[in-house]
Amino acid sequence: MSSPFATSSQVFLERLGWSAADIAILVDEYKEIQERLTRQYKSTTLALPLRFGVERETGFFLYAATRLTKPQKVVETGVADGRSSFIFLAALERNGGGLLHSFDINSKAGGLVRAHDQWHLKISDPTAPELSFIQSLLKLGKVDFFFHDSDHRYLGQLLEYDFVWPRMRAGGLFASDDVDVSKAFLDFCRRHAQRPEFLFDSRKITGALRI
């Protein structure tokens, strides 16, 4: 019997419907790409530490995935010094096209990344992130690609994502780090009859579902 969790992100996105084929063509592409990111690293003072970004199977499954889904409308919650940010927008300009819209709450988020043409952050205010949130996401219209990795208590974990389900495109993929802090990804996952995959990296568990 196969494991309910993948264990390297090319059988994940296997397990999510994309042809080896397909995924093989990336890895060189994401190599290149994690040469540029460790020399950012090295010229970037960070203001949170190194464990808040996404490990490296979920690094190279958030790249291929965009690639593979080619979306024009990116979503992200926590930023932190914006490895994730800077993942989604390197396979954003190798698509030619596509935003990039990210929400922290902390001023100093996504130093790793600093301006880009592709990219709208939002820094919300602290006292009230939902709120912000929400009203940023109304003016969004439909989006292709959501990915949680912010506040992963019960309920704000579920918060996103019940805000976030109905505006998604049909083809589209959501996904969330993190989502063995909480009951909140398989609960709403069951309530509304979705079947996730999961991604088990060296620390954190990500789950994911195309639409």
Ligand SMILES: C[S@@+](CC[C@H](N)C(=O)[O-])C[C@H]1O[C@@H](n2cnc3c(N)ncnc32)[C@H](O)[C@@H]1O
Given for the second form:
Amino acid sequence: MSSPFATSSQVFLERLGWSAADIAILVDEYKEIQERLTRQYKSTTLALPLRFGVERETGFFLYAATRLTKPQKVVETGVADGRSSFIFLAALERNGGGLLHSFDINSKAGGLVRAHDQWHLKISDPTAPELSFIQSLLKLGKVDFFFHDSDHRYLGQLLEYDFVWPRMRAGGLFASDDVDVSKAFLDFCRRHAQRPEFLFDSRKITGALRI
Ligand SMILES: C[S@@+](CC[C@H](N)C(=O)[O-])C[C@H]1O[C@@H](n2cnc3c(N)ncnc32)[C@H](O)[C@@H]1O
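Show the other one: the form predicted together with the ligand, since we just had the form predicted on its own.
Okay, now the whole complex, with that chain kicking things off.
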């Protein structure tokens, strides 16, 4: 019996329904993005711990899924220094369109990303981030790709999942980092009769659903 956890992003993407051939094309493309990201790290004074950033396999998953689905609207929560934001934006740039809406509560978030016309970074009031997120999302309309990587407490995760879910476009991709930190993603999927796929990266588990 195969493991319920993919340990490589390529297997994870295949389990989510993409072909190995389509994924393979993106591997070389992503190497160049990683080189750009490495240069960006060298020229940036980080404001937050390096370990906050998405891990290697999750990084390729975000890149490849954005290239494969060509989303018009990506929403991510949790920016830190902007590793995932950088990767999303590199993919959207290659796609030639689409916007990334990122949310954080730390005014120092996003240092790895320079000004970018496909990026909207919202720094929410840390005393009521949920309110700010909900108000912004109400104005955004349907979301094509959602990625949670912010408050990993049970209620923090569940609140975002529950609020974003009805705003997802059919055919969209719904993903969360750190699904091993609380039971929220599992409870959420069970409640919505969804069967997620899991990627076991070096430290954390990412879950995803294609809608
Ligand atoms: C794990 S880090 C994000 C890492 C980022 N995705 C990356 O790849 O570099 C978590 C971030 O979530 C932010 N955060 C915590 N609670 C939040 C909330 N309720 N809303 C938005 N951001 C939040 C923290 O300030 C922190 O920058």
